[in-house]
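The chain below stands alone, shown as structure tokens; this is the form predicted on its own.
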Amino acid sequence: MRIIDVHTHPVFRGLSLFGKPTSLNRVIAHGRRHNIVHMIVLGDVLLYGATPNAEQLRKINNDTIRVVKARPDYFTGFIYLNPLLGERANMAEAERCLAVPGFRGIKLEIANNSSHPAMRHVAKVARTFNLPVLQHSWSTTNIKDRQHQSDPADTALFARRNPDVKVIMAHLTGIGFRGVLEAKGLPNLYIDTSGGYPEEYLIEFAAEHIGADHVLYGSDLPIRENSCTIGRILDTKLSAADKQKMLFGNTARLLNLNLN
């Protein structure tokens, strides 16, 4: 099965690719060994801490620009934004990045909780340019910092408040079964499968409650190893058609990727 990885960090200065020097050629070769035909680049989003300023955002996004320009056949970029910087700064950074072909989404990390009023600025950018928003999400019963961390309930609230914006709730194994239930009934909300180690029946539970069409394969490379993250889908009892949707088709459709 062909695979698109919707959650990768090819430029990640604090961690090499499984103990070896990281280069784009090495990342691509690693991906192809696992039948990954395309990767979505999210940037080294914590390089300057939780709340990067405008200059720091530009530096992080410049790394993504470099990757996308170097290998547009293999990498698509998401624009890293900080909602707390306001509408003007977020719109300007989005316009700067979108001047480069190959950007198709927005990435948010932990500058603020996704229920924060500043999220309206990102929602406006997403509407203006028809971009999905990938929001870092994790159960705050495990990580007790709800000021910055977005509980799945918070990410679902953002999707509910903005039904015309497509939202990807990151980290299935970080949001868990409760996170899936928070996402239920929201047609504009998707979940990516990245996070911790596989948990039995969690993929099937997601397919049952939000539909296989709303589950996207993601690894969090280089933090997680692809053979494990792919295996959590391939080893389920789902149909081959549903597995192929999760591994390839859903992300291709959501991002309008035309991959031969």
Given for the second form:
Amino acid sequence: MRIIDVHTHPVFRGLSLFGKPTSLNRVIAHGRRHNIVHMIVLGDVLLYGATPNAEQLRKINNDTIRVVKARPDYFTGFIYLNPLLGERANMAEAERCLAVPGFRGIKLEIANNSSHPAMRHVAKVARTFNLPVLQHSWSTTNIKDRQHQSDPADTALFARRNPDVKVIMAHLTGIGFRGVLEAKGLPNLYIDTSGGYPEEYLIEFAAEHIGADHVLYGSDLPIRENSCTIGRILDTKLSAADKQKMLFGNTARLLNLNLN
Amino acid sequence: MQLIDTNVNLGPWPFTPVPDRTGPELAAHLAASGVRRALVSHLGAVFQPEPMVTNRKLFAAVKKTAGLLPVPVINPALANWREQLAECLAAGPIRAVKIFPNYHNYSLGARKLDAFMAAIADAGLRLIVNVRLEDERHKYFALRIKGVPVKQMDAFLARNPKHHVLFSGIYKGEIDKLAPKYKNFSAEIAFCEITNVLEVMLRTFPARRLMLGTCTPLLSTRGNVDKLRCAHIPAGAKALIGADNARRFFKL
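Next, report the structure of the form predicted together with its partner chain; the form predicted on its own has already been given.
Next comes the full complex, this chain leading.
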């Protein structure tokens, strides 16, 4: 079964799993061992902390540009933005990255909570260039830093406020059962399966409540083990067709990737 | 590849809708991921005031199911721990017992464990120390129990240099902290994760001290089995981690 990994950080300076400097060929060889035919590169997003300035954003995105330019057959990039920098800075950075073929989305991390008013700037960029927004999300039930962390309720609110913007709520295990229910009934909201340990039954629960069409396989490479993150989907009692959608079809369709 | 899973549980979990399987259902579930033998405890023992009620359920559940080996839970902080141990030995055969210091509210480094350690050594049993059952970030909001601190594991290993124990539910980072100081512990891999985790771990930790563990049913069985099956490590190391170490350690 072919797989697209929608949540990867092949350039990740905190961990040198693939050697220094990061060897793309080794990342690709690793992916192919797991039938991953394409990876979405989200950038080394915490390299400069939670709230990178414009120059730091450019440096992080330049790394993604290098990856996408080197192997466009294997990597698609997402533009890393910081909503707090305002409309002009975010629009300019998006235009700069989109001048390079191979960018198809926006990545947001923990610069701010996703219910923050500054999110309108990112929504405008997404709307202007027809890009989905992948928002780091994690339940704040036990992690109390809601200034930076986006609870699934916050990411769902962003999706509700912007029904014409496609939103990927990252980290199924992190958002948990409550997070899945927050996402229910929002046709523009998707959940990726990256992050956390392979907690039992969450995949089935997500498929039951938001539909298998809205679940995207992601690993969070290099923080997580691909075999484990894939195995947790194959382990479910879902149909082969639903597993194929999660592992490949949904992301291919959402990002309009032609990987034949 | 032969697989022995050293971290499997029966029973329901109060905070997530994981399957509450019978012995035969559990055996079939494990077999679907290639696991033919497993060391099984009962999750009910985690929350009961005294673990024998659920240990008895465990013995009954696995009695006629080939491949499921009971690992009863002992609470050495209770006054009757010798009775718990004696009853489990009589109900056996057993190869190991498991303890949950964090859920049962005692320190792994406590001196009162000395007599318990001597007793299980006399009985020829191995000890499995459960460090955690869940990612602390995702626990039920009212359950404020953290994993067993590394400091306690450190103190325990220092106090028991002649006992080789298996840490279950341990993070890779915790192994990294203990490994330079101690050789008297092994670890199972259910909560060890980064990309290429076994390849990375084997650079600093010997394969002969790692064992397959899945933390079924709280974590995905196949997810954790595939961590080993798909690992880019020598076949000999896979065999050790998959079954040989457990077979030797538990005398299976």
